[in-house]
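Only one chain is shown below, in structure tokens, and it's the form predicted on its own.
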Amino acid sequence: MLKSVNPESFISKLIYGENLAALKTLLADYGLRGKVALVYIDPPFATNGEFKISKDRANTVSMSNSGDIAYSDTLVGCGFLEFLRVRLILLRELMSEKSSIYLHIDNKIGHYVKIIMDEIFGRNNFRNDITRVKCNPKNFDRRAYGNIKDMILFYSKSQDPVWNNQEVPFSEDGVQRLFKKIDNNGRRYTTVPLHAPGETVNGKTGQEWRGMKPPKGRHWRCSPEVLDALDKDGLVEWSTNGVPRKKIFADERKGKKMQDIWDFKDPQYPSYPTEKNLDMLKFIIQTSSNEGDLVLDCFCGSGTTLLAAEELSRRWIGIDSSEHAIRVVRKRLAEISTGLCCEVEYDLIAF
């Protein structure tokens, strides 16, 4: 059984057992209420199928005929939603006030799950409904469009969650498309207006600059003195009609802000049926937690969340009731670290 510990000295832990009992124990016996910085979960998708695993491969399609059952996804309808709801309530209790939760779910059931998330975390703490491109385009013969996406529901516990903004590098095509102009030195650039919405009545940004005022209903983005400095440095481009715009150079931009459509495809040859993209989990963990924070995945499956957390110097808790999953997780963790601080807890509950 799990034993009570000081939450501040809690080390990474892999738990083999039913996650409802495990979450209750983490709250009651470990004193982890309000200590978890980030939750990512990839629960069953209510597909009414069983996923298999064998020595040769893991089947990502339910009802495969070969291999042992890795896990069953046979709980559907109201039963599935209640199964998820009671666990989400416990997860919220474990989360700190500045924490976030990312719930990865199929688009067939996700809109029902969002209602539950609104109930538990509050509609005002809804951050994003993220569309995740999970695979290459399909060409199945059916009377529907190809399904290449699933969804991630992103909520925070409060209005002030941890947020480390991550910029996505521009592709070569992106640079050419977004920075179409080239200066005399061969540098690619684009231009943006020097004014912004909203009038300034008495401030400097509403004053004249170079004999002109900002357009009606707008104000200069900075004071006339700063605009003079930008022009002196060659950072203002004047059109033939005398309209000024600020130059933005491609080589000075690290990347672009991540939007709510993500292209993180899952492995073609997974070690476990539900294995997710490692770069995606690293992105989530870097954005919504800090080094040393505690990350929790109570449907840890192949352990991708745990690997990402370990490589990014976070503490973690992974829970799964599948013996096959635990075996895969331990193997993958052993491959990335020889000095891994990982306790493996068996007999959390009696099967």
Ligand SMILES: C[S@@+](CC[C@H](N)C(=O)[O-])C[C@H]1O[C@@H](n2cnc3c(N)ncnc32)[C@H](O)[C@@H]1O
The other form holds:
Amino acid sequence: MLKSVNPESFISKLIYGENLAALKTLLADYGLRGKVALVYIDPPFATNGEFKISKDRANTVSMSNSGDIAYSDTLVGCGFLEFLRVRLILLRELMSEKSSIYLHIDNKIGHYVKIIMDEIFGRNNFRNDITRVKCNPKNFDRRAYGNIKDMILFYSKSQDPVWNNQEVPFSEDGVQRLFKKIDNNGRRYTTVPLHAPGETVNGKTGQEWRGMKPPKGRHWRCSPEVLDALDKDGLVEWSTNGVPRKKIFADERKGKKMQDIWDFKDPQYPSYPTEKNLDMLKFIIQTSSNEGDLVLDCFCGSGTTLLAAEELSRRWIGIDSSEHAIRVVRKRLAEISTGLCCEVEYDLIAF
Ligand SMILES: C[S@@+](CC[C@H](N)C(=O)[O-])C[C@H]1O[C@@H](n2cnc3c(N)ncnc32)[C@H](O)[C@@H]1O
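Please give the other form, namely the form predicted together with this ligand, since only the form predicted on its own has been shown so far.
Shown next: the complete complex, the earlier chain at its head.
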């Protein structure tokens, strides 16, 4: 039987068993209500197939002929949606006020799942429906376009979730496209307007600067004194007809904001069927949690979430009902122990 634990001295947990019972135990016996900072789940997608694994390889598509069944994905329709719904309700109970949940699903069933997420987490707390490019283009025989994407539904528990904004680096191509101009020192730059939408009636940013009012319906981005300082520093470019714009240099920008189309392809030679991209999990964990936080994945499969959390100094709980999944997680955790120069510490619990 599981004992109560102090969340502050919490040791990460790998739980082998059915996640409904495990989630109830985490709530009732572990005192973890409101303690989870981030949930990522990648449940079965109601494909009505079986995913197999053999000694040397895992199959990425269901219904392959060889190997043992790693997990069955045979619950479909309303039964599948209800299966998810009851687990999502428990997950919400475990989540802290500043937490987020990312639910990975495909586009066949994902729109129905979104309605359930809206019901449980609230439409206000919907943040993104992320399109994830999962593989290279395919040549299907089917009379349809190639399917290279799935979706991640991202919700927060409240309006104030943890958010560590991460910029993504510009590609070489992107730098040339976005920063087309080159100054006398060979630096690439672009220009943006010095004014922004919205009129200021009495404020400084609505006043004249160098004999010019901001255009109708707009205000200067900064006060006339700051505009003077920018101009003095050579950061304002004047067009031939006297319109000022602010210079933005490529070498001063770390990158651009991540958008809602992600390119994180899954491993070509996975250790487990439907294993997800480790860098994608690291990106999610870094953005939506802080060091020391508790990350939960109750469909953990090969443990990609757990590895990412461990490498980023978060505590974690992984749950899976497949013995193959648990074996692969343990192997992967043992492998990263070498890189981290110490044994990964966790409790292994069987229900
Ligand atoms: C799509 S896989 C997860 C893959 C994982 N994201 C990875 O990177 O390896 C779904 C996992 O959910 C597990 N699973 C399905 N139903 C479960 C349940 N009721 N309780 C616990 N695990 C379950 C399966 O055994 C399977 O390993």
